[in-house]
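Given as C-alpha cells, the chain that follows is alone and in the form predicted on its own.
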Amino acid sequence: MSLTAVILSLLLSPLLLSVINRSKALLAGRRGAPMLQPYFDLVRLLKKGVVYSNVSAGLVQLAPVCNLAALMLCTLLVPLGPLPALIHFQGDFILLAYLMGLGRFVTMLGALDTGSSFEGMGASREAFFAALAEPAFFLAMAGLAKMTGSQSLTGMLQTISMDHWQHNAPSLLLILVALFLVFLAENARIPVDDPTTHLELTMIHEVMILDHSGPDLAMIEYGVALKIWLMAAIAASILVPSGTNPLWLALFLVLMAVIGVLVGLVESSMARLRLIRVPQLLIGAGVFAGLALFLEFVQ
C-alpha cells in the first residue's frame, strides 16, 4: 500500500497540473489542451538538445538533477489519502519541508551560475519568498501534532477523522487556508506568480529557468508538477480517513482534482499581486496558522 502511494505521485502528478491548465481553459471559454498534453510535453523536451551558458560552472547542470531528486525522495514521506507514507517517522516533516528547500536551493544555485542578472533577480525573490512560506508550514504541521497528538506526517494526516471536524472545525479550516496560500507560493502560481509569464522584470521562478533547455527543462517541469501533487496531497488528506476501503482513495483522487480547479479558478478570477504584497499575503498564510495553533492550546 505504501508503495502505491509512491507509484501514483509519480504517475499522476502531471494530471493535475492538467486538471489546472484545463480548468483555466475552461473558464476562458476555451477548449483547452488534452489531458495528457504535460506527459507530451515532457516526452518532447526529453528528445531535444541542452544549451548552456559559456559562463557556466557546471551547477547549471547539476540543478535539475539535484532538484528532482529531492521532489523524488519527497514522494516517499507524504501519505495520500487513506495510503501511507512508504517512509515516516516522528518529525518526517521537517524532513520534508527541508527536501523541498534542497530542491530549492540548487535551482537558485542554477540561476545564480548562468551569470544573469535576471536570474540572479528571481532567486533573490525565491529566497525572499520561501523565507516567510516555511514558518507558515511549519506552524500548521504544529497545529495538526497539537491536534492529533503525532509528530509524523502521515500519523498526523491519516489521524484526523470526523471526531476532529466536530470538535476542531476552526483550527483545520484556518490550516488549510494556510497551507492552501503555501502552496501559491510555493509553486508559483496566481496571485504570487505568473507561470505563464515572460517578463522577466516580475516573474520568480520562471525566470530562474530561463537558460535550462532539452532534458533539463523536463526534469524541472517535472518537478514542478511533483511539488504541486505533493502539497495538494498534504491538504487533500486531511479531509481523508484513513483505512483500507478503496472509496476512500477515490475520495482523496476527486479531492485532488477539486484543488486543481480551485487553483484555476482563482488563477482565472484575479491577477497576480505587486511584489511587495507577497511578503503580506505569506504574513497572513503564517497568522493563519498560528492562529490555529493558539486554538488548539486553548481549547
Contents of the next structure:
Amino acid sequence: MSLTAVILSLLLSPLLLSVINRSKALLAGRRGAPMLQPYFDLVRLLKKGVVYSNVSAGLVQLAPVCNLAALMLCTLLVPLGPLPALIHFQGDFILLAYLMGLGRFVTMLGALDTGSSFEGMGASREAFFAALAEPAFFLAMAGLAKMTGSQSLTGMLQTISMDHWQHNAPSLLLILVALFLVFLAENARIPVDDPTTHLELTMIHEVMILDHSGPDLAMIEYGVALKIWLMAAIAASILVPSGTNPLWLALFLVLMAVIGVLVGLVESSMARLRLIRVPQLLIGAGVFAGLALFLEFVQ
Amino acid sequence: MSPLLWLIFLPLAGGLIAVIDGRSRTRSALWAQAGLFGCLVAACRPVFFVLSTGTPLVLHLPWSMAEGNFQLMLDPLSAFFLLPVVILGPLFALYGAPYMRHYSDGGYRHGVHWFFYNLLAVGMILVLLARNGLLFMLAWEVMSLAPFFLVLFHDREKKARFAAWVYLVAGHLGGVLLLLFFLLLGTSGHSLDFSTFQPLSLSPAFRHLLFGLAFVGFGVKAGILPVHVWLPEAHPAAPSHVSAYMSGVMIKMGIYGILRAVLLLGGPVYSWGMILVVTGVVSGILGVLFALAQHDLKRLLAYHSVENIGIILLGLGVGMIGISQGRPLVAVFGLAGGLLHVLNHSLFKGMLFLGAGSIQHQCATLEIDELGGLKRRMPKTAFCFLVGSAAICGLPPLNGFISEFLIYSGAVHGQTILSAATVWPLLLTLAGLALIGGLAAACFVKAYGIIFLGSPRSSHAEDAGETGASMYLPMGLLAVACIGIGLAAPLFLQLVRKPVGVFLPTFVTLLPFADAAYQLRIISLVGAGVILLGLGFALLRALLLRNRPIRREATWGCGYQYPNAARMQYTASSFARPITLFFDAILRSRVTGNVPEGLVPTRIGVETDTPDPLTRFCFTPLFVGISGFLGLLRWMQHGRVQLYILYIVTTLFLLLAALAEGWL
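Okay, that's the form predicted on its own, but what's the structure of the form predicted together with the partner chain?
Next comes the full complex, this chain leading.
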C-alpha cells in the first residue's frame, strides 16, 4: 500500500504546524488555537477572492500553482517511517532537492513580480540561505548513502537499523543535527527566520508572500505545511527502525510530533539570529554533515 | 564528393558568396544562412549514422605538406560535438539577420561579418574532423581568428577593440601550448597523424606533462578559471548571435579538445580526473559568484558560461575517475552527464544570449538596473528567457536537470564504493554542484526578476516593445528543445551512448545505461507531472474564482504613499549584495559614493562595481610588467628602416658565420 504514505502526507501535514503552534502557546502560558486551525485557515482562504498587485505581470499567479505542484510531487518521493515512498529509485533525493528548488525559484520570482522592495529583500535572503543549505543537505544524504549502500530515500531510511546505531552512532547523530538545521532554514523557522514577526524589514519567507491572497495564499500555505512535514519525515524516518510492524508507524507519528514540539521549544527559547550570523549556522550544518562522512570513511 | 567535405564546403561557399555580394545587407545574410542550412542538411545523415552505429566515417586525402596525411574522421565523439555546431549555427544566423538590421549605416560591413560567421562554423567543423596535428592546428587557428573579426564588428567602440585584443592574446597563448602538445606527442610516432601516435611508449611523467599542456591550452578556449578572462570581455562586445554561437558552441571545442587529448594520450588516469574535478569546482563556484556581482546582462551570462564549463568538467572528471578505478557505472554517469550538459548548455545559453540581444535591440541598454517590467512589454521574449533561466539553474522539468542529475548520481554512487583515499573528488563534486546550483538560482532570479518583473527603471525599458517574429521564434524553438529534452530524457540519453563508448568498451556500458535510462524515465514522468499538476491547480483556481472579485491594487508598501515608485524597487545590486558581501574576500567589489552615515544621513548614493579579480590582481599586473620589461628594449625600435635592414643583415651574417664555424 504505497499510496498510504502519499495520502498520509497530504492529510496530516497541516497538523504538524498546529503541533508547533500549540507547543509554543503552552510554553508561553496560552491555550493556543485549535489543532485543526490550519485546515480552517486553508478552507477560509479558498473561499475568498483575490487581489493582485497592479505591477504584477503574471508570475504572482504562476508561483503558487507551480510551487504546490512541485511540493505535491515531493510527497511521492519521501517514505514515512516504515511506509515506503510511492516512487523510489537510485538518486531520488536529488530530484526531491531540485523539486523543492523549483518551488523556491518560482516563489522568489513571484515575490519580485510585485516590484516591492520588501519582497525583493525577502527573495534575496531566501536565495542566499538556500544556496548555503543545499551542500549540507547533499552531504548529509551522501553520508546516509555511504552508510547504507543505497541511494534512494526509501532504501536509505529503511535500511538504517539498530546495527547502524551501534556502529555509526556519531555519524548518524551528526547527520541528524545537520538535517535539523537545514530543516529550520528551509522552512523559515527560528533561528533563521521568524514566521510570526511583525516587521516586514526582518522577514524572509513571510515577506515574499505579502501580496498573495485568497486561493493563491491557500496554495502557498499548504505548500509550507507539506514542506515542513516532508523534511521532518526524513529526519524522523532515520530514527524509526526498519520493518513493517504497524507499531513503527505509530512510533513514526509520535516522532513527528516530537519534532514539532522540538521546533516549538527552539522558537520559545531563543530569538532569531542576526542575518549575518545565519550563513555561519548553515555552513556549520555543512561541516557537521562533512564530519559525519569523514567518520564513515575512516572507520 | 565525400559527405565530410560537403560539411566544410557548403558553409564556406555561403560565406564567400556573402562577402562577394556584401553590398546588400539582406542578401549577404541570406547567403550565409543558405550555406549553414545546407551544412545542416548535409550533416544529418552522417551524424545520425555515426551516432546510431558507432562506426566512424573516414576520409584520407594525399597532402603535399610534411608530417602526415590530410585525414578527416567523424567518430561518435566528433559527431556529438558536431550537433550544436550544425544545428545552432543556422538558427543563430536566422536570428542574426534581423538583429543586424539595427546596424545599417555605411560604416558596417555586413558581408565581411557573415563571411567570418560562416568561417567560424567551418573552423569548428574542421577542428572536430581533423585527425592530423598540423591540420588540427590550422583549423584551430581559423576557429580562433574568425571570432576576433566578429567581435570587432563594433570596431568604433573602444570596448570592442579592447575585447577583441584580449581575446586574440588569450587564444594565441593557448594556441602555443597546443602546438607544443602536438609536436611533443608527434615525437612518439613518426608523423603528426593521430593514428600514428603511440602514447603508451611515453613515460607517465611525460604524459602528465602533455596532459597539462593540452588542459591549459584547450582550457583557455573553454573558459576554465583562471584562464577565462577573455570571456567576460568578448561576449558582451560581440553582436548577440555571435555571443550565442561563441558561448554556446565555440567554447565547447575546448572541452572536445580536452577529451580528444585524453584519448590521444591513451585514456584517462585518476589524477587527470582529479584535476578536472578541482578546476571544475573552482570554475563553477567562482564563475557563478562573479556572475552574481555583474550589472551587465551579457557579462553576467558570460560568467555563467564559466560556471557551466565547470559543471561539464565535474561530470567528465567523475567519469574519468570512474574509468580509472574500474567503476563503469560511475564512469558512464559522469561522462554521459558531462556530455549531455555540453548539448544542454549550448541550447539554453544560446537562447539566453539571444534574449539579451533582443533586450539590447529594444531597450538600447543591457544595464540590468536600467531595465524592469519587460515581461509586460516583451511577453514572448520573457517566456523564453524564463525557460532558459530555469533550465540553466538545473531545475526540473527542464534539460539542465537531466545532465546535472546524471553527474550527481554518478558521484553519489561512486562515493559509496570507492576507497577512502580516492573518494574526495566525488564528495567535492557533490558539495560543489549543490552550492553552484543554489547560487545559480539566486543569480537568475536576480537577472529575470529585475529585468522582466516589477516596474521599468528607465525610459528605455518603459518604451520597449516586443521584437519581430524572426527574433523570438528561434528563441522559442530553443525553449521547446529545453522542455523536450527534459520530458523525453531517456531518448536523448541515446545520443551520448556511442560517444561514451569511445572511452569504454560497449559491453560494460550496457548495464549503467539501462540504469540511467530507468532513472531518467521516472524523472521525465515526474517532470510531466509537475507541468500537468500545475495546470490542474491553475484550472482549479480559475474555477474557484469564477464568480468572485479579482481586484488590482497597488503593491503593499507598508503604508508608504507611493509604493510603486520605480526607484523604490530592489535593484540587481541590492539583491545580490548579501552574497557578494559574504564572498567579498574573493570578489573585491569596489564601492563608491556616499554610504549612509550618522543618525540623519542626507545624501546617499552607492554604486558597486566588480571587475574580474583575476584580471585586476593577476593578469593586468603581469602583462603590464612584461610590457614594462620589453619596453627596455625599445631603444632598438625607432622606426628607421635603414637600421632595421642593418639588424637583418647583421643577424644573417652572424647565422652564416655560425654555420661556417659549425656551431649550428
